[in-house]
Structures are given as C-alpha cells and as structure tokens.
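In structure tokens, the next block holds one chain alone, the form predicted alone.
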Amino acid sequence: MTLADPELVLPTEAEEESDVTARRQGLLSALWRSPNGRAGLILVGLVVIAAIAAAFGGTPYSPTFQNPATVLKSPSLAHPFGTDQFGRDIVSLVLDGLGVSLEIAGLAVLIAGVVGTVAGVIAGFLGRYVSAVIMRITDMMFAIPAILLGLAVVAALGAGWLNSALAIGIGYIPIFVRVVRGPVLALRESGYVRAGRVLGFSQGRLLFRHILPNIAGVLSVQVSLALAWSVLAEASLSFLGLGPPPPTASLGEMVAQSGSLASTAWWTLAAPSLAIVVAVIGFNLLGDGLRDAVDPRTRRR
C-alpha cells in the first residue's frame, strides 16, 4: 500500500471544517424532528428564558419582599401562585430558585464535564498504564455514591453556592471519563485515525479535527442528562438545608420549609415541586432527543 491509495486520502482542513459544520446542521434538524428533543427544547427554553429574567429583576416582586399582610395567601391574580409564610410571592421565589439551581448545576456539570472529558480523552488515546491509573481511580470514586460524596464534600467546605456546585461536579466526574473513553478507544484504532498517522499527522490534530468532533454527540447527551441529575442533587443539598444560604432562594428549601404547611396551604409546596420536575423532564426529554438525533439508525427511520 502507498501513500497515493485512496484509503490514506484525507480531507482537507476547510474539508473538514465544512464537514463538522454540515454535521452540526444535520443534528439539530434531527433533534428538532424527534417529539423528545422537540418537547425537551421547548421545557428548557422555557426553563432558562424564566431563569435569566429572574436574574434580571423580571419577578413580580422582589424575592427577598416580606408582607405580612399577605401570609399564606392562596393563590390570586395578584399572586397566582400564593404567597408564604413570610408574606413572599411564590412565583418570585420559584423563579429566583429556579435561576439558583441552574446555575449550580450549570458549574457543576461544566466542572465534571471538563475534568471527566480530559481524563476520559487521556484514558482513551495515550498508553494502557495511564489509563489503568485513571480508570483505577474512576472505579474507587464510583464506589462512592455521588450524592454520598456531595455530602462530604459540602460537609467539608461548608454550605454555599460554589461548594455545591464543586461538590456535585465532583460526583460526576467518572461517570464522564466512563462515557469519554469508550468512544475514544474505539476512534484510536479506527482506519481514518491510522491513515493520519501514517501521514504524519500531529497528535494533535488527529485529537481535535478526528476524535473530539466525533464524540461531541455523546458528549452532548451526557451533558443534557447531567444537569437533570445536577438539578435533583442541588435540590437535595438544599433540602437538607446544605444548600446556598438564606437569603438566597433554593427550591430544595421551598420544598423542605413548606412540608409543614402542605395541608393548609398547598401551594407552597406545588410550585417549588413543580419548577424542579419541569426543569428535570426537560432535560431528560432534551437528552432523548440528542441520543435519537445522534444514533445513525433512529435519524434514517
């Protein structure tokens, strides 16, 4: 075989470049013609529009606004979701949780995310003894359950918004490295990646123009379904009372302060409830969609 065969014919760069943009295009046409991603991209885009105009001062009311001509209203035009037992305005708070809680597992997943992929990446394209080291401390941190370890570590650095956001990111690492290197492995030994070295490609574009695009749809779905999973860990810290302190809102503490108050006054528990299984089917269904979109035989049916 010589380096004239076509097997050893590589694209160009702009090829190349051409072809990741077309693979991009062609993912989300399919995303958005699976109902799961449909509907998944809908409840997040609706999930992240109510966040950032929380973020920007777009709530009824001040969250932090008590009246206490107005405990434990029940829901009203002027309040629809009611208000609490501090005279606060449900709908407010629920929408400054909510912005809270993605936030937290937003750094959380970019946390887990980047270290996972790396680790995942190392453990996948470099030599069997880096990897047996990597893969031998994945397994030690799965044996511990993420929640477990979050508790830990919080328990460790203390209540906060960045030590809940470290500590479920950290949970989340193996299961990345998981999720990276199987893929990797496989892209390793694959004829495309041979015929780069064989032409004197760098290790380095074969890991950034050939590898990382390829694993950018799983690495896409992971993603989505981590913050679903990161919304449900942030949610528990908080209703365990490890979560951002007071006066910062957090729809765990909405659940966990209105347990006592579910059978006078229902409301504020539904709206906490609510925004957090909203916010985690959303991202599930966006997930489902990303893997349909990403599997060669759901996008050809």
Contents of the next structure:
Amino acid sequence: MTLADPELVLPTEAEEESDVTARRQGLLSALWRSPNGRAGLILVGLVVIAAIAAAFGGTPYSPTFQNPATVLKSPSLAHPFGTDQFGRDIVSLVLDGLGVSLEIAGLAVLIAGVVGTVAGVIAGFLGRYVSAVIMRITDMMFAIPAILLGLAVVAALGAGWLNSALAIGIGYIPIFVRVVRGPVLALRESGYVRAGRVLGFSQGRLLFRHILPNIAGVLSVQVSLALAWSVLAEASLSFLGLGPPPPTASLGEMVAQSGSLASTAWWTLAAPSLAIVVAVIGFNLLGDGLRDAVDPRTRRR
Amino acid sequence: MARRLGSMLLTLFGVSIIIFLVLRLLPGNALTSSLGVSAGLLTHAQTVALDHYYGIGQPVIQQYGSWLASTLSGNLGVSLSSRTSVASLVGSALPVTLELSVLAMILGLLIGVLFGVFGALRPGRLVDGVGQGVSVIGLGIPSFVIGTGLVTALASLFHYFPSSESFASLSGNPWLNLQQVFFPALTLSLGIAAALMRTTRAAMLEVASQSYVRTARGKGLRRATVTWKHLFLNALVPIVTMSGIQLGYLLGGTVIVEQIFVLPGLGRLLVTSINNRDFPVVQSVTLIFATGFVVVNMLVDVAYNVIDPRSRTR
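Would you mind giving the form predicted together with its partner chain, to go alongside the form predicted alone above?
Below: every chain and molecule of the assembly, starting with the one above.
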C-alpha cells in the first residue's frame, strides 16, 4: 500500500469537516437555511401530508364515488377543482393518485437505492476485477435511456403497480452505482480508514462504521432526485397507458384522459398536472438543498 | 478512434444482451402473444410444432445467437400482430422520429443557446428574465403536460389541429408535414432548451470573468466578436456535454410526444407493440433507440476532440 495521494485525501477531509458541521447544526436547520432546501421541504411536506391523508381515506369525497348529477362541473366551493366526466370530485382523485404515485416512486427508489448502493459499494470497496465487471454492466445499462429500459421491463412483465415500480427502479440503478462508487473509492484510501486498517479493524467494521455513514449525505441527495425522477416516470408510464390498470387512481392517466375534455373543462388537465409539477419540483429542490447542506463547495453558488 | 469504435461495439453488444434478457423475462411468450387465450386449446403436438416454428424450445443462448445473427443481416423478424416484416414497420416509422428529433434538437439549441448567451450578457435584465422563465417551465413541467396543454390550446382557441389529418410525409406534402411535426418538436424542445439555457448561461458567465475577455474588450474589438469568438467558443464544452445528455431525454420524449400528437413514429410503434405484446417489434425498436443513443454519445465524444484541443492529448 503506498502513501495516500494528497489530492485524494484533501476533498475527503473537507467532506469530513462539512459532515461535522452539518451534524452539529442539524441537517434540518442547514436545509432550512438554504432557499432551495426550504422551498423543497415545504412542497415535499405538502405532498407527503396530502398523500398520507388520502391513504387513510381523508379525501373530501370518495375518489370512486360517481355522481351523475355533478358531471364535469367547473370549480366551486363544494368541488375546488371541479368534477370529471363521471361526476367524481377531482381533488379527491388527485390526492388518491398522488398517494399511489408516491408509493410507486418510493418503492422504485428503494429498489434502485438498495441494489445500486450494494453494487456501488462492492465496486468501490472490493477487488479490481469485481469492480471492472460491475462498472462494465453499469456502462451498458447507461447506454439505454432509463425510460426506455422501463418501457422494456413493462413490455416484459405487463402493466401493474409492482411492475411500474420495478420498471422505474431498474432504470435508475446505474445512477446509484456511479454516485456511490466514487466516494467509497476515495474514502477507502482516506487517512482514518487506513488507520483503522492498521489497527486491525475488520472489513465489515470499516465499511459499516467508517465508510457508509460518510456517504449518507451523497446518498440522501440522490434519493431525493431519484424520487423526483420516479414520480415523473410513473406519470409518464401511466400517461402511455402502461401504469397500474384503472381501479387504481393515477395522475398520468388523468392527464391522458383530460386530453379530450380539457378544451371545455380545463380543470381536468390543470389539477393532476399541478400535483405532478409540485411533487417533481419539490423533490428536485429538496435534492438541491440537501446538496448545499451536505457539500460546502456548492454553497456559495 | 479505432479504440473508441471498438468500445462502442462492445457496449452495443452488451445492450443487445440486456434488452434480450429483459424481454425474455416475459411470463408469456411469442406463442401466447400471437394466439391469445386460445393457445391453451392447442394439443401437445401443435404446441411443440409451434414452439419449434417460433424457436421457443431452444436454449436461451441459442435463441440470442440466432436473433443477433438475423438482426445483423437486416432481418428483424415478423410482427406478431400485423403479420408484416418488422423491417418495413421500422422503415416507415424511423424517418418520422428522426425528423421529429432533429427538429426538436434544432429548436432546443436555438432557444436555449440564444437565451443563454444573451441572458448572460445582461444578467437580470428582460432577456435573462424571459429565458429563466422558459427554463423553469421547461424543467418543471413534464412534456406530456405541455403537449396536452398545447393541443388543447390550439384546438380550442384557434380550431387548429393539423394532427387530425392523416400523417403527410416530408416528400409528399412538405407544408402539412411541417405543420404536423412543428408542435410536437416544440413541445420536446422546451425541456432541452431549459437545460441548455442554464448550462450556456453558467458557462458564459464563467468565461466572462476571464482576463482575456477583458483584454479583448479593452483593445476595442467589436462586441459581437467578443461575444461569439471569445466567450461562446470557450463556453462550448459544457454546452456540447449537456446536448449529449439531453439526447437521452429526447429519445424518451419522442415516445410520449408521438402519442399525444398521433405521429406514426418509432415511439408510437413501441407503445402499440407493448400493448399488443408484439415481441419482435418491441425488441427491434428498443435496440434501434439504444443504438441511436450510443452512436450519438460517441459522436459527442468526437466533438470534444474537435472543439477542445486539450482533450486530444490523451
């Protein structure tokens, strides 16, 4: 083992330092101080509360209740975003769809995050040959646009709740592999990990006590950005009619349905679109804010 | 160059394996997809004969080998739902998608780079503000929402909906064709323009702080010369990188936009085939999309060498 290349160690020390400051101040307060982070926290908070409310039946009306008396009514006090062609309350439908969308996105990111992180850690921490094989496969997955890989998976498995999550998750795996492998490679050669190795710590202890906690920040940024992408991808799949089949509420499908109605009933397009946009922008801003909070180098910008 | 070509071929080989494996996860197979439920009524002998016809009984590696061999020789198989050759389906769809992508990329580059360059020249002024507005819309609002909104607005405000007529080819009726392709391309281009605008603006501002730019201004060069020769040419590398990244987005985007605007391109063919479980078509179209993506990425790599002499030394 050669002496550490100073250029390799320096950024890691800066990261350690930032990690200490972040921990001292608390991640949440660091997030709140960056304008992006604050906006992201508020939007994501709204979206998550709405989705949880919908999951526990907290929608103003039943999302499946069809009332022939209120077909395509424009927004009013009783129905703030009007009703659809079956007389269902659009706010309730959107809240329900948002819940489904977050569930699918969450599961997709869980799949991508776990598989990608494990592969990235192995590629960064273990031998050169394993690493080479994993990175080749990652490169090849990168060569297929993620949404296309998702479409191929849906083509293979058919449309459905779990299949949407799988399709979206698989497309995002290579990004997690790349994001995790870099820092693990750098940390493996950092001063304190080398010191730990000299002290005779086991590989497992080095990995779980000294390396993984230090990539948590990078990982949290990526999770947030992945959620934004997954909400978008889920809406795209269901827009194409390849999401979960009808009884399940879905924002993308609502947008697709509104195509023929929107010229007379604009609210059928506006409401689901607004929900998608708020969720996507919220997670993106949260990711930017987390990056500011975790990495001091970008804070100036 | 030869090394790069080699690694591109290797990547394509890997891509074909991934696509093949993903599509072979299919619980059904070519047989059930072409016969539907009635596949269950076949006698054992009939099943065996049909399996043999479709090549399902063979080991996976052999299936992959024969698929690759016939694909490379230009035989993409026969569509299970329309009974025509996949090559002819792809042949009529590919030009539409190419035209759409090229037009979207041109529009995206024009809008993004122009707003980026002129926004960076006077940050915070009107042009910059409009550009920032476009970038917020393009980045925050998904293309299917923009597309649906655009179709609705055109139809209800102007009673204008060129897509309602059957699709005209570029050579057959260029005027109608351009009308039919322009709005989908515009929809797609907004996302590209937004990303390119941000990149261009940031890169221009970064270069603007260099001392040679001050020198060029100081010695009295014309404004336009400084803007395009000193600033823009030196800001080009991140712009080209971002254009390459946007191509992946573009390919995914054509699938959605062709659906909204009823364009008979590859994306629409892909979605229809997925719904029909038309396996050979899905396989070929996915492979063509991925090949296009890989080839363009290699071209972006080559472009670096042309615009940035420093990257040639490696």
